[in-house]
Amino acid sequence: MAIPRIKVNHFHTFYYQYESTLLDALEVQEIPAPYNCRGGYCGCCKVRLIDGEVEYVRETLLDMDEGEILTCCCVPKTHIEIEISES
């Protein structure tokens, strides 16, 4: 299997280098992504997947929308493109 791309926002691509979480590698390319606990709980680094699919790896306690993603708890199974909201 490829290493998965990472696309943010319509700009900045990477790829996965199996940091291990999501936000882990968002923070390693200095791209600013919003978390707080960093536990799954919070929803503070909700984020939109507007392709491809993630894999938990920590279980999450937050209900949420279809379409989105906890970055503090997920890594990339395939190339992926998300969406950080600017607020």
Contents of the next structure:
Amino acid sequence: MAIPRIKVNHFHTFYYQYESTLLDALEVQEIPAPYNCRGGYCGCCKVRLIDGEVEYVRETLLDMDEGEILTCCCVPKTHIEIEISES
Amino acid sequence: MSYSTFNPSAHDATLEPMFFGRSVNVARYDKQKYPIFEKLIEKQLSFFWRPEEVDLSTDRKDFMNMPEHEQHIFLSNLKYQTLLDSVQGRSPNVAFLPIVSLPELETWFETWAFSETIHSRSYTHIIRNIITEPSEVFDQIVTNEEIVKRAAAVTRLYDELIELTSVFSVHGAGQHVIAGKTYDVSMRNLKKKLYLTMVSVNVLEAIRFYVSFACSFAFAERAIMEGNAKIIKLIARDEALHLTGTQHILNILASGADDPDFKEIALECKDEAIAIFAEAAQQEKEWSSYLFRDGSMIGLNAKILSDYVEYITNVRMRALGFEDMFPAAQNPLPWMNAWLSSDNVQVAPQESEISSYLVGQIDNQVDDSDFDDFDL
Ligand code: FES
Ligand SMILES: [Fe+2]
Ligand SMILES: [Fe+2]
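The form predicted alone done, now the form predicted in complex with its partner chain:
And the full complex, kicking off with our chain again.
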């Protein structure tokens, strides 16, 4: 399967380098993605998934609305497009 | 409706509401109405730590070398944290256990409160290590005007709820006059009080504590009081669970899915709920002026801390579906994130949250033959 491509609003599009989480992937790209616990239980890393699919690699303790993902807990499964809210 | 320590009725707890249904019968976790609370319990247990594991020997030296106004900041902050955890170590149990109806939520309250007692014990550990006479610090917690003022706001709703549910437990629902005082113990008023108490607990865990964490970590950002910061990091990891727990409870209540009354109550009490956030934010700002009254420290002053109060208040209000109370702004303390992350918490391997280790612990599927390849 093709290497997932990650498109982020207001930032550049890049290829996933198989970091252990999407949050790590964003940080490697120096995209200021929000986070706190990095453990799936604070909800700070929530972003909108506009397009594509992610795969959860860690259990989360939060209920997500449709179209929301926790970047500290998942990796891209296909090409994805996400939206990080400002502030 | 009097409380029973063991309700012998054969009812199915998964059909009860979270609160004010039948009291819990069997403490069983095989079926859960809300698996989230079971997950929180497991996570909290996997976080178990002991304050004595953290070495504070260099903190004492750091503390003695600090200018007086920084000692004031450090000790006042520690006193406030001690107050908050004194409240949290007992109140969820006293206030919520008599009225909870789900076993997983009941156990979450107990697990939550227990972790708060570890926090309290850690303050004793810290104070003992940096001060020769710990009483000097502890005794002032109940005499310091600034702290007492905030204690009243922190505990008011808890105390009112406990008073109401005590009357309810003895006299049942209705209007009761006891020793000349009238109590509105209607189910509606009980639920309202519970909802507002949960909001104020959320404010305590999600705003007040985080303001105090900012102060603790500001010292460690300068590479002083690092043992203290290690402990506060472990406390902060627990607090993130607690605030997730209260957010879940509040969001479930407000959805009306658990008990339709609460949907109305959440709407009806919206202004009061917002006022609880506003009061806390205001007090936390006043507190930052008190902390820095004799001078700022590198990296933190009353203005930056007040900006953080506004920032964190917005974040927490959004999580509950409220509008921002303050103008939207970036996090004024970006370095907080690294301290609030559980990724690099250093604990002994058997206490870390590596899930493979936990899975290994409870895996009964291992067959004797699986060990055939081991040479002992
Ligand atoms: S950083 Fe806390 S849930 Fe992802
Ligand atoms: Fe605590
Ligand atoms: Fe807590």
